[in-house]
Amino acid sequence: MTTTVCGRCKSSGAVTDYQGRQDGAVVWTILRCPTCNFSWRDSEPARAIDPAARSADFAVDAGDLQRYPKILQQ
């Protein structure tokens, strides 16, 4: 099952940018969180991308996301 909550800041709305097919079936998707940047894959491990398995040393504060230093510009 897809979300499209962000595992990282728990924001919704993530976009897809990619669907794996095989056989004409969609098998997996790569979507995006147009607030954080984060990107998964649905298929990954629950503990990786569900807000509420992921370890919260991961998490970013969607309301303050100037705190935190920019490693590449875009």
Second form
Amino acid sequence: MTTTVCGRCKSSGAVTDYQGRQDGAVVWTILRCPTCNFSWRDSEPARAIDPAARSADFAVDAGDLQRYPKILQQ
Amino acid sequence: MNDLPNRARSISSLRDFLELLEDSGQAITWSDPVMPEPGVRNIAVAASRDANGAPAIVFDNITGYPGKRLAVGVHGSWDNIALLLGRPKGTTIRELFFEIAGRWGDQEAQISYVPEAQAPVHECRLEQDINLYDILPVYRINEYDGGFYIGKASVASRDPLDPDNFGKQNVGIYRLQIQGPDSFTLMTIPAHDMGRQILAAEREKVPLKIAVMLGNHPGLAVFAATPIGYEESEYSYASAMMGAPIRLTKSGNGIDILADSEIVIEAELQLGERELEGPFGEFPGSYSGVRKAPIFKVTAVSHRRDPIFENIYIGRGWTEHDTLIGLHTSAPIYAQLRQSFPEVTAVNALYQHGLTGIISVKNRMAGFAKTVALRALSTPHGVMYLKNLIMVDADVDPFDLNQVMWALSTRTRADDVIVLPNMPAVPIDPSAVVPGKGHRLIIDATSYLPPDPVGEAHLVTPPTGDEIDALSKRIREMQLGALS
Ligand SMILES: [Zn+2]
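What's the form predicted in complex with its partner chain like, now that we've got the form predicted alone?
Below: every chain and molecule of the assembly, starting with the one above.
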């Protein structure tokens, strides 16, 4: 099942970047969250992609993207 | 296999090297179906448990990627590194260290140019509707990585302010996170060549074009991974160190690239733009944070027919990253120390890119090893990386941890330990006080000399040297012969 809710920041609206096929049938889909840039494959284990099963240590707060530092500043 | 040195010098591509590895029992093909996650990671991690003998693994049946090939662990064991250097399997790490250390200034660079139309890397060319996912059988390297990473890319660029200068071309290994079908972020720091070039291009508002080479001549990743002088071309350096010719061609965007690489991705920096990048499981065995990193837009892709995507498993050690860069991290420190102190006999900085290093030295006077340790901290790599230093005498092989532990057990006094607080530190060291600042530790495990009042114990002297090394190998061969 393909969900468009991001496992990392829980935003909706993920876009499909690619679908893997085997003998013509789609076997998985790669999705990307435009809010936090998390990319995932819908065939991955739940602990990597399911917001309910993922470790909170790796969550991204979609409401506070300012907190992430910008590298290489003049 | 008496022709190993010649065979190593004749390698011009990843394919050549995989053939050599396969002939030596050091490459296997994984043809059972495997899911990208977690299958590829599991197999790569299982292989890297054997730091001495792990084979390269070529996957050719990854679910959802029919017809595509992925190679991991190409530099994943000392035996593979030995074959690359023209030495037989079973060569000791110490011998490999001196093989590399002895190559400086030994050979001239041999660079030749191949017309683009004849370069294997340009056999297939894509200039529109590019989707990196359609070309690269990627997989999540560690389970909480922020996306799909290209972990073993050699990125070539010209200095944006001096684009005609061959010597100022930069080739370095940087981690790339795919950000949609035709974009990727690149992680670097201001001190690295690419960081300097990005800052210069953005300051002067000039374009920065790069060529990302994947599946390369295996010497490039070994010798281009460690910073050398900015004015020196990494291609020339790698060629001289391999004692072998390197064939270059031009990328479509005008950068010198290896003519025999599997894949080259041409891209342009999006000036001033930053996108969320990370986390990524890095070489200390912990994840980097999430940061906003420079983003590049792909303009074209060239690749060989049926290209092999080469990637790496990196994370909590031991991993391919350690065998890939360990010796060439150690050898420059050795050379730099010997300029001041010829008493230094070997340097082992294999652990986590030199976060721990072991240096053997002939004490000139009491306490001399501590002086050498302080000099090591001021070498280019030592400034940021050499966090823990263990100093041992010249009669201890720093590559043999059993001997190092003997020295710690019998030659260290608790007041022979120095802590230097609040020193520079590599930002991804998880033990830092704050990222970029931490403590240094020097343990002097050398023996005592006058004027120290404590005399050295009367040592047992078991036989050592070439004869014993040869006997040890012979015993191992007899044992292996008995098994087969
Ligand atoms: Zn998200």
